[in-house]
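Take a look at this one chain, the form predicted on its own, written out in structure tokens.
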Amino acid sequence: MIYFLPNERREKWVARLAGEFNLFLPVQIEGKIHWQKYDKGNFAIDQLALSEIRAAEPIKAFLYRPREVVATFPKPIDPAQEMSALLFGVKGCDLRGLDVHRKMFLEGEFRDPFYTRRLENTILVAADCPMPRESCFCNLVGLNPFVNRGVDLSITTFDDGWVIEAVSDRGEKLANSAKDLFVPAGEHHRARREEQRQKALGILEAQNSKKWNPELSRAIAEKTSDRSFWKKAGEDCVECFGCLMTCPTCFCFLLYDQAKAKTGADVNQFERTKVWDACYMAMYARVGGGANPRPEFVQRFINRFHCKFMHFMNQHGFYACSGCGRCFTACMGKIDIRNILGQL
């Protein structure tokens, strides 16, 4: 069902969802789009950033936690019951890092206990983008910069108001409690929402009109051994991380113990702590006795593409990259990645 909130009803309805849920939004902030938690006191409509691209933090902080205690012993520990949280916002990049991690941490043989709770915990409420900036290219990957799968609820913004689509059973159920707010969308509104759609989506093709090399897996296989193009590929890397840090696909990880002080006789007197790992560190690849089979960064950084766009798509059939560009507006180098990629 789609509907339609007209302006002067929007905030009324996004305090209503505040009553209701732990509801982050996107605002922006210094001309940068960051996650806030909705703080009444502090909000105002006209702050939110629907319109934009993706905020700078990618929405797996969410779910997959930077660091958190996974186990704990003698006594164990159960993933905790948390109030259940609203994304506000979410955009179709975003949803690629959900797709990678329901592959690496709800499939296979082990479902991460973590991760499964917060998922099934978070409601998602996703807005499409009418104008994708330079550093864009989800359409090279596959994806659209409007949302029709994966969510609950999907909002194109207009200069009148919303245009609102229930997507799943819960999104119905969302629209249904506010019916006293939503009007029934017309055949205009939705003539207009594909309208604005196309627009963007052409704007993604215009600034993207070199595709990839449609076997790129296979043209990444064979340009492995040539280094020297490597070398080129990432010569401005100072290493900073900063491309994987924002990256909405990566799930590497890292599990280290740790011995607690005893405070009492059934205290917990081990932690096991996961935390998010990086390939271009030096030690990530480093195993008992000190070996490391990667030691040179080139070898690190061709790691990266072989496992976003030679062994994930091998494997599950779709690239870990969601096209977001934060990897670029995030690189101190300012490499891009379409320009490698392109040459392949």
Second form
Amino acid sequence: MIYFLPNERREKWVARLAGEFNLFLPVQIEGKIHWQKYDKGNFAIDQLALSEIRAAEPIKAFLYRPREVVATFPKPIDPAQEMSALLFGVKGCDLRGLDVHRKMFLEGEFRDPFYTRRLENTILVAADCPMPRESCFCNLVGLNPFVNRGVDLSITTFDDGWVIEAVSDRGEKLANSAKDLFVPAGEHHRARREEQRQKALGILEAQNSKKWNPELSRAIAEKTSDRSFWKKAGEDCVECFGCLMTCPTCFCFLLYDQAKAKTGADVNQFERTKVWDACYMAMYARVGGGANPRPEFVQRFINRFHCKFMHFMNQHGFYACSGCGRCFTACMGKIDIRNILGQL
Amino acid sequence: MNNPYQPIPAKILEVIEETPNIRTFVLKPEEDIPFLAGQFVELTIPGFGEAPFTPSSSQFEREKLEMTIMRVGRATGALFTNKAGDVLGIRGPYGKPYPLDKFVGRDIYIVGGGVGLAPLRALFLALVHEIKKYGRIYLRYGARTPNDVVYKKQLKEWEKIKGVDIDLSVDSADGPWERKVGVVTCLMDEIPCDVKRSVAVVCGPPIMMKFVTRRLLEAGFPGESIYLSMETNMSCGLGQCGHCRLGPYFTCKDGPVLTWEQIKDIEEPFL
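For the form predicted in complex with the partner chain instead of the form predicted on its own, what are the coordinates?
The next block holds the full complex; its first chain is the one shown before.
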């Protein structure tokens, strides 16, 4: 079903959602978009940056925590049941991250119970990107600046209100509970939405007019041995790992254990923590005996392209890249992967 | 919901000193670890962390689990301070076992180097358990010096088994040694099986794996019949953390044993 929510009723609906869920929404702070928890006393609807592009932080942090205790020994912990979260204003590119993490954490032989529970308990409300920015290239990775799958509700913003479509059963229930605020939308709303979406696509097409090789994964494989190409492409990297830490699709993690006590009766008790890791780190792939398969940075640089654009595509049928542009927005050397891939 | 990061306690029943820096830890996990030869487990040294090891005992022996481990780094250094009665953590099994169904009716040519004989022992014991199903079993094993030879007693017992052919070498003999002297490939000048119909299984230090693989290919073994234990940083064991990537594979999930056919296009697969 598709609905319309007039401007003057938006604040009421948002406040109502905040009463039911841990509500997180994108707000503009010093010119940048950040996720923020809804704070009743300090929130005005015009702070909501729903029509903007994705936030600086990827939504993966809500589901796949940057740091989390995943086991204790010898007495085990149970993956915690948390209050349901509602992410209000996720973008088309954000969903690619979820797709990658579903493949990695849920669809293999072993399911991550922490990720499973959080995903089950997270309501996703999407919002279109009517005005893609220069850093956006979702069109090059097979995505759109709008969402019509994989979420619960999808919002398109207009000057006079929001067009809202229920995409899932859960979304339909949410819409039903706001029947007093929503009005049924008709064909002209769909037409307006379509027109706005096509306009956004046009912006992306124009700014990313140089298409990638349709057989990109093969092109990367063939280019792998050309070290001078990759050295030049990565020469401005200062190995800060900002690209990987802000990447919504990166899934690597490190497990480390900390003893509860150095001596005494508790010496055998420990906590196992899982933290985000980055394959650019020099010691990332080193084995216990000291050997390192990728001691040179250029090898690690290539590995990133292999992982995201070759192996993931060959194994799962899509790139482990969302086209969000966070990697080169965060990059001190402004290494734009669009350009590197465009040369292949 | 099952938590794959959670280790279960495993009591050390016995610690056997194989060589000055290699020990066999005999463990009794609180729950069954139903491993098959070639699979590995993540062993936790409480408070120090985890590392992957392949059991070296028989998959048909379910009461206890043996792991033969060389002291090389921080985790194994901490492990070596443990003794009988101490409690470790264990989770697994992970990875793919040797495809024993593909080995049926064929000669099996096993080449081990140093502590690399540990996972091969699990394979060897599984083969011997049902020895009639297979052709002849060849074991070629090399160590640095006579002191570095693991399973000295067992090797003598194994040589008596009908259908088993064992040959040994050391790189240099600093004491009494009646077998060959030279790197393990010196045992491979003549390969006494029909290479086109046999399988080769290799585990050892990377440099040894590289030269043994080269020799096996020269001798005519097809790439898909050469099974290699690949050493990468198998950190989570679940195919998720990314550390053990080897070309398109996650060694912990797709390996740790991969065939030469699978890895031949990877740039420098041996570290």
